[in-house]
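The chain below stands alone and is given as C-alpha cells, in the form predicted on its own.
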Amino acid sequence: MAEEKKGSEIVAEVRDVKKTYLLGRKDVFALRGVSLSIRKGEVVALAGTSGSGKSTLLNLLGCLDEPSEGMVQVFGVATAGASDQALSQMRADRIGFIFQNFNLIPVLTALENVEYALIDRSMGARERTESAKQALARVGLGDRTDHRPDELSGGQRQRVAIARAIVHKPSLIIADEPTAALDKQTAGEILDLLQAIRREMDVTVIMASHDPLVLSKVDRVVHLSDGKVQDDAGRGAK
C-alpha cells in the first residue's frame, strides 16, 4: 500500500527559503521564509492565487531555480551548492515534468514526442521506441502512437505529456497547473491517472494548482499566500 510507504524517506525539503527577483531597481519577494518537507509517495498540491509563490516554489523543488536565501534539498542534495551539470543530470534522471500547455513538439507524433525525452540516453533506437510505446500504453494511448498533437484532444495531449514525463521512470513528478487547459471530466481522469501512476511507480507528485478538483484529489494541500505558507493540510486521498 502506498500509504504505508509514506513517512520514511524525505524526497524534497525547504527550510526558511526566500526568493527575490530584481524588478527595475527594486527587489520583489516571491517567497518569504517558506519551510516544508515532502515525503516519498505523497501527491501534494501547492495552492494559491496568482502571485502567491506556488510556481516559484515548484521551480525550486524541480531544480529549475535556486533560492535567494535558505536551503532547498532534493533527494538529499542541496541545490544551491550543486553544479549546473549535477542539477541537469538530476532533472534528467529523477524528475519528470508536466506542463499546463503540454509543451509537445507539433511536427512529431505522440511516439516521437515521448522518444525525444530519451534522446540523450545511452540506449539504442529500438529500446527508445519500445520504452516510449510502453509509456503511451500506460496512459491509455497505445493506439495513438502515430498521431500528431493537432490530431489529439486536450486530454490526449496531456496523456502524451505524462507518458513523456514517466518514460525514464522518475522518482519525482513536477506538474505545473496540469488540469488548467482541460474540462472538468477530463481533468478528473488525468488526476486519477496520476494517482494510479503514483501507486504503481511509487513516485512522488508535486503540482501547482488552484483548481478545487485538484485540491480534492490529492493527499496534501499546501496553501500559499504572499510568498508564505498559510496552511498545510492532508486530504487523505488514496
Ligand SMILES: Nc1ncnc2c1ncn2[C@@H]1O[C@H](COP(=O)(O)OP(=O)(O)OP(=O)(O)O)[C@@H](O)[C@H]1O
The other form holds:
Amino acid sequence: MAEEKKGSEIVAEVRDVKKTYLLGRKDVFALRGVSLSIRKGEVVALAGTSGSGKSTLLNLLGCLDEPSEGMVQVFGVATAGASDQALSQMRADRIGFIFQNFNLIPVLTALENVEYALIDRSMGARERTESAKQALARVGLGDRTDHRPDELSGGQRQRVAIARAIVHKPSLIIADEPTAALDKQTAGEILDLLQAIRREMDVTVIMASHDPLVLSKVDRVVHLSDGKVQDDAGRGAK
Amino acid sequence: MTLKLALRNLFRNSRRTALNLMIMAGGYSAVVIFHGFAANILEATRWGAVESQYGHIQIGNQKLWDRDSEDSFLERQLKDPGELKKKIASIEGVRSVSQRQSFYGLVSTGDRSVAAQIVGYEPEIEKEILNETTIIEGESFLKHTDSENRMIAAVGEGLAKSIGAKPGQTLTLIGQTADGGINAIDTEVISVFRTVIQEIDDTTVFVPIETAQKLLDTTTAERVIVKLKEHGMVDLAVPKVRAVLGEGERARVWKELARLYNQTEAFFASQNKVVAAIIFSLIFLSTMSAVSMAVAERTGEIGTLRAIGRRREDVLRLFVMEGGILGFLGSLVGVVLAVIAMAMINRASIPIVLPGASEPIPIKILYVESAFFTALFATVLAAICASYFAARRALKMKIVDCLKYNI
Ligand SMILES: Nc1ncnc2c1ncn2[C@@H]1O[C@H](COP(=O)(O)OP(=O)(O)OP(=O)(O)O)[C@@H](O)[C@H]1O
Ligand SMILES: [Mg+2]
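Output the form predicted together with the ligand next; the form predicted on its own has already been displayed.
All chains and molecules follow, beginning with the one already shown.
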C-alpha cells in the first residue's frame, strides 16, 4: 500500500473488502479482497479495465453501498450495517458526487440543481441561492444559472454537476468516469477545474477512470484488476 | 423546493398528467353527480312522505301506535282533537295542525264494491294532499264549502278504474261505527286523483273529515297531523309538541313512520358507497399506474437524489406529493366537469319513473356541497395512497442499481 503522505489524516479506509453481486443464481465477484487508505487532500484515480471493480469500490467509498465482507470506514464511520438515515446524512453533509452522465435533474435549472444539494441545510432561501450562485460562478457558469440541463452543453452540464458536488463544501468528492462523456479538451478543462477546487477547498477527490489523461493528472493511481488491487502508485509513478 | 420539483415533474409529462387528470375528474364528477341524483330522489320522497302522507309529526293515542287487537276502536282514538289542535297551533314553527280519520271500509258504486282505505282529513288545512297537480278529473274539495253536510269523496285513479267511479256519481261508503254497528252513507264523487305513489291511487278514497266522522258516528279523531314551516325545525318542535300532550297521547316523527323513505334512504346510502368504492379504486389504480411509470422512468433521478443525500422518505414524499397534487387538480377539474354536467342534465329534464311512483318525473341533480368536499378528500387520498404504494416499491431498489439508469 502506498503511504507517501505520512502524517495526514485518513479520510477513507478499506480493509479486506469483498463484494459479490447475486446475478440470477450466480455470485459475481466484483471485489475479491481490497485494502486501501485514502488520505486527506489526495486526488486518487481508480484505474483498470472494464469490469475490474472500479465503480464497485467507488460506490463503497461514497457510502452508496455496503461491502459483502471486510470493512469500509469513511470519516471514521464503518458503513456496513449503518442506517440509511446515517449514510444519507453523511452523503448530504460531507460527500459530493460527480457522475459520468452528469445526472442533473432535468426539470430544474442549473441554479436549482445546485441549490437542491443544500435542501437539508438549515439556511434561508436567500442564503441557499447565494451559495449556489457562488458555486456556479466558481465553475465558470455564473451566467447560465437559469438554463435547464437540456439547454447546456456536455461540458457545461458537468460543470453544473461539479458545482452541485461542491456547494455544500464536502470533504470528499466521488467521481465515476467524470470525463468519459466529454471530448478531450473539455475533459482536460474539467480535470483542471477539479484540481483547482481540490487545492482551494482542501478536499479529497477519488475518481474512477481508464482515461490516460485522467491518470496523468492525479496524485495517485490505484490499479484494479479482476477485483483486486494490482498496483498502487503515487504521483508520477505511472 | 420539493413542491417545485413535484409540480415541474407533473408538467414535464403533460400528456400522462392530462390523461390521469381526466380520469380523476371523470371519477370525481361521477361520484358527485350520483350523490346529487340520489339526494334529489330522496328529497322528493321525503317531501311526498311529509306533505301528502305523514306530516312532520303525528299525534295519536298510545293504543293506536301499539296496534293491540284487544283495544277497541274508541280506545285508540284521540278524545278531544279540537283542544289538542289548539294547543299545538301556538307552538313556534308550526305551519298547520289538522286531524285525520282513516280506516278500512267498503266503497260501492252500486254495481261493484271493493275494500278501500278511506281517509278523512281537513281539506281546508291540508291543501297539498289534493291540488291541481293531483286532481286529474273533477274538482277540489275546496269548492264545496258548505261544511255541515258535505258528503263528498275523491277517488284514487286505480281504484276509480276498478269500480268505474266518475265525478258526479254516487259512491256509497260502508264502515263500522264507533260502537260496533255497520253504517253506510252516500257521497258524491267530485274528483279522481293521482298522487306520486301508485299504492295510494289504487286503494284510497279521500273524504272531508266530517264525512268520515259521520260514517263512524264519532267526534273523535284517529290522529292529529302537524306540519312545520321548515323541515329543519323537526328536532326543535318535537319536544315542544310532546310537552303539551295529554294523557295517553303520543307524538311520533315522520321518519319513524315513513317506511318507503327509510328504504329509499338505505338503498341510496349503500349504492352511493358502492359507486364511490368502484370509482375511487379506479382512481387509485390509474394513479398507481401513472406513478409507477413515472418512477420507472425516473429511476436514475431517484438514484441521484439518494446519492446526494436525500433519504428514502424524502424521495417517497416527492412522489406522494406529486400524487396528491394530481388528485387535487383532478378534483378541481372534476368540480368544473360536474357543474357543467349537472347543468346539462337538469336542463335536459330526462324523465324517470321512481319505484312505487305512478308518473315519471324529470331527473334533477342536486348540488350536495358535502359530496363535493368528501369526493375531493377521497380523490386526494386515493391518489396519495396510490403514489405511496407505487413509489415505495421502487424505493426498495439499491442506490447503485438506480444509478445505472440514465436520467
Ligand atoms: N448490480 C450488479 N449486479 C451484478 N453484477 C454486477 C453489478 N454491478 C457490477 N457487477 C459486476 O461486478 C463487476 C465489477 O463491476 P464494476 O461496475 O465495478 O466495473 P468497472 O470497473 O466500473 O467497469 P466499467 O469500466 O465498465 O465501468 C463486473 O463484473 C460487473 O458485471
Ligand atoms: Mg464503472
